[in-house]
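For reference, the chain that follows is the form predicted on its own, supplied as structure tokens.
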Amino acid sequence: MTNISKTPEVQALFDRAAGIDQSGGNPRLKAIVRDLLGALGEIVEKHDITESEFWNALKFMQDGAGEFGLIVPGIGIEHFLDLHMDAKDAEAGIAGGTPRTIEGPLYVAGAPLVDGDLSRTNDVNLTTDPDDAETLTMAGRIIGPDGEPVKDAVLHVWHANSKGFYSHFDPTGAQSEFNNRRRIKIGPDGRYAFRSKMPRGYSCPPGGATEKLMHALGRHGDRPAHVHFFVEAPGYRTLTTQINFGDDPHAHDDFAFGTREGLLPVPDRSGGNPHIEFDFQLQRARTGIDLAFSERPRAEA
């Protein structure tokens, strides 16, 4: 087979296509993107990419950019930055403390904010429509690395109602604005509580594009029942992270890779309605960025 992606004339097309040869631009996304185009080069040489298979990959790429947030993780890459930040921080010393896992597409900005110090309330309710599902109920602490309690924390929490929908994202139009979505303050002693409506896990959207490239890789594109979380605070590291239920038969086959250890408490059912404990331990921010949450493209209601 004819191999030209590393000869002299094909890197200077390369280069020239990345703005290698020239003054102005951005000098980082340069060099991504020269490494981008020598990948894809050696990618269509190793596997002889046919003209009609490209432009076909392109139109899936163009027909289903509507889910690229669930493309993104099926495919192992949103994981796969965990992964990264993960060897960093081993690579800084920064060690311990609830894992982080993905985000997934489905948060939504502006939930309401609530009283979540159990000196005054006991009462945080995520769910607000019908739902005849079993009440779950969630509590533990939100600490520091040296199990110190974190003061002034807000828990954002969301997750799909009993049917596997998400409220602004269901189909049927039948949830309410923030349905299973809320913003909690907790209080200065860190203790959290909640309790909405048994998730269920739910697959990918029937027909669209994540269903489709999983079927073409023999995978399947079903998630495990979970609930997500944002933790923030001043002066610890803003965390993001989930917990899929670890008695869901897809706990530990999660087609989006969002399963860690440490993230999969089997819910106690002994009292009747399932019971969760999970205590929260954030890292403390050593600069800014620590602070803010990613600048990822969310849904705002």
Contents of the next structure:
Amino acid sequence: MTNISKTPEVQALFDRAAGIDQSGGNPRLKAIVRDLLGALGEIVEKHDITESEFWNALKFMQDGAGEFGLIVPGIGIEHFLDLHMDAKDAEAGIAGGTPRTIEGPLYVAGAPLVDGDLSRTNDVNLTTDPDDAETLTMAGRIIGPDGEPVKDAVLHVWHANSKGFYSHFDPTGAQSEFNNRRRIKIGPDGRYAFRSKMPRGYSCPPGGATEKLMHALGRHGDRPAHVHFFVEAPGYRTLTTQINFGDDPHAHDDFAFGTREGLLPVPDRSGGNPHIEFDFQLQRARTGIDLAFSERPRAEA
Ligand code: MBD
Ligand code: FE
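Would you mind giving the form predicted together with ligand MBD, to go alongside the form predicted on its own above?
Then the entire complex follows, led off by the chain already shown.
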């Protein structure tokens, strides 16, 4: 096979296509598009991708565009972004605390803000729709780098119901808007506790683009049961994480690569219902960016 992608003519084509010879435009975007084109050229050549294959792949992406939020974790890229941020932290000497892990595509902004100060309330309940699953309870502390209680924290929690569906994205239409979604305002002692209904693991929509891709790769599209969190508090770095149930059959076989050491608690069932004790340890914020959420576009209700 004659490889032409590295010839001066093709390199010049990609330069011009990325606007490298133009003074206008966004320099960072130009540099990234230039490298994407170069990499694509090499892949076309390496695998001798045919015209039919190329345009059918494009059609797959067009038709599956609504599932990109699932495909990205499914092909490990969302986890890779975590690894990249971890590597940058390590290089900057930033370490410690609860590990980050992928947000996933199913957060909805605007969930009810409820009082979680345990000196005032002892019943924070996330599940407001009927669900005959067993009751899950979770409790623990939100602490800082020195083990100090974090003041004025807000714990955002979201998870699937016992059918594996998230409110707002439930294809059965069965759930109310914020079922299994709350923002919990934590008291000054940093302690949290809530009850909910035990979620079931998530599976990609049957017949959808993500599932098709997974099957074509010889894989499945299933996640273990899990609970997502954002933890935010003044002076601390906002944490995006989740716990996955350590005794779930998919605990070590998560299609989205969201499971991590330190985030796989096994529920204590000695009291009948599953209970998890889990502490969140935050890093101190160094910059304004540390305090903010990522600018990932999110659903809002
Ligand atoms: C989920 O519930 C999820 O958390 C991720 C990361 C991907 C698909 C569904
Ligand atoms: Fe999820």
